[in-house]
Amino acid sequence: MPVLPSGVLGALDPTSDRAVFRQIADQLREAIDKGKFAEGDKLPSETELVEHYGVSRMTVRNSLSVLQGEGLVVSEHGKGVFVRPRPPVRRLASDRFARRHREQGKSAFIVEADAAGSHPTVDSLEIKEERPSQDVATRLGGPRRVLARRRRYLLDGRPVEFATSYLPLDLARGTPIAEPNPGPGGIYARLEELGHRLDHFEEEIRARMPAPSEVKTLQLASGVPVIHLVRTAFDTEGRAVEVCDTVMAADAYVLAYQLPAT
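Any chance of seeing just this one chain in the form predicted in complex with a further copy of the same chain?
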């Protein structure tokens, strides 16, 4: 007995082996996919779904949690459950660290976001000397201590990325690299001024679900994975001069790379 305004949702199939909460999730998912609920639209309330399907509230909530896990919907306490809006995506091109982009006064993030018409912010800046993790130490060739530069990036007020750069201490201590604002062109420009002409970068990419601390820092909705990117910068002598460990909200990014065919 459909009692919902639009009649977009069907009935349950009692003969089906498929669990009731899955059937409900299927119907909601299909309605979303077909655009019957658009981005940002409010789904029927739990109470409405309970009445429409004639099931208990826990069953309805179970359905909704399935969709939440898929990243299709977000719930807002006291308001309702909504089709998750797709945030604007930031495209990272493979030439984003080309030398010509380092000439300007601002960091790559700021320049790029400005160009895209977004309002970029950087906060939570922290600069510390510390003992590197096993992984970072290995990538940097085994320094006993490193300079760590941590910062969070926001786009139009929304946190999208949390990054930490590690540099061997003997290389960075007492230089502008250890300053909150390293100056025009960022730390890569400073590294080159210090005689470490950059040759290439290596990036390693993984995707996984966020740890609770990452959910907090990046204000992630449930059902949103993170992209974990570790970049190592090499100078022309083959020395690893920086490791940058970045955790990105996966729904805010698309990474682009160019590969040689030769």
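Can I have the other form now, the form predicted alone, not the form predicted in complex with a further copy of the same chain?
What follows is just the one chain, with no partners and no other molecules.
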């Protein structure tokens, strides 16, 4: 039978009132936290854990399920259980919408993908005119109709976010914004070309567990939450020119902020 290297995992405490499968999960979690198993590493197999702890296979599976539910590990069918990699994309709020990126013909997603050394793609694109929800209408100042742009973003072929932009129809209809490819710099560059120079953005962020449709769209593993972000873009006249509703895989991003000290 396979034997684990000495010192990687400890022994069970028979005097503890903590369930055995939770003790095993605790030890695996601690080993991950201490770097004994690095991101991408394969955890000991079920057989190795059964032998090491002297427990049933079901007990080991329950332990691994705890770690999967916490988002620490991911199971790959036929291969084993692996430590989940850390988020590859650093989303720096103070820089991602800088005008210099648009002037270079780059959208925020392309800038972040370049920084992460990843290949960005977009699919599941849908563009349509529709009646906005009450929340979107309120944020945009009450338009009856909007242009909605829905799309899914991928890095190296992996879905990482799904976003919908809502723009007042009087701004977007008949412009490149209504085209599948709005051109270099994305829709913000087109808005500025139309005379709506962007002044600032407001974002609301919350974390939650995903809906079933979001699990499917983002191909999320068990236990992975999502980051739900709603952003409103304002021009220099104070008009709200876009609302973007984005759902991101929480294991794909680090949200970074630079805040002034006042």
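Numbering follows the first chain given and starts at 1. Each form is matched to the other, and the largest set of C-alpha atoms that superpose within 1.5 Å is called the rigid core. Note that this is a predicted model, so its numbers are computed, not measured.
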Is Arg29 displaced by at least 2 Å at its C-alpha between these two forms when the rigid core is overlaid? yes
Is there a C-alpha shift of 2 Å or more at Val247 between these two forms once the rigid core is superposed? no
Superpose the two forms on their rigid core, then report whether the C-alpha of Met58 is displaced by 2 angstroms or more between these two forms. yes
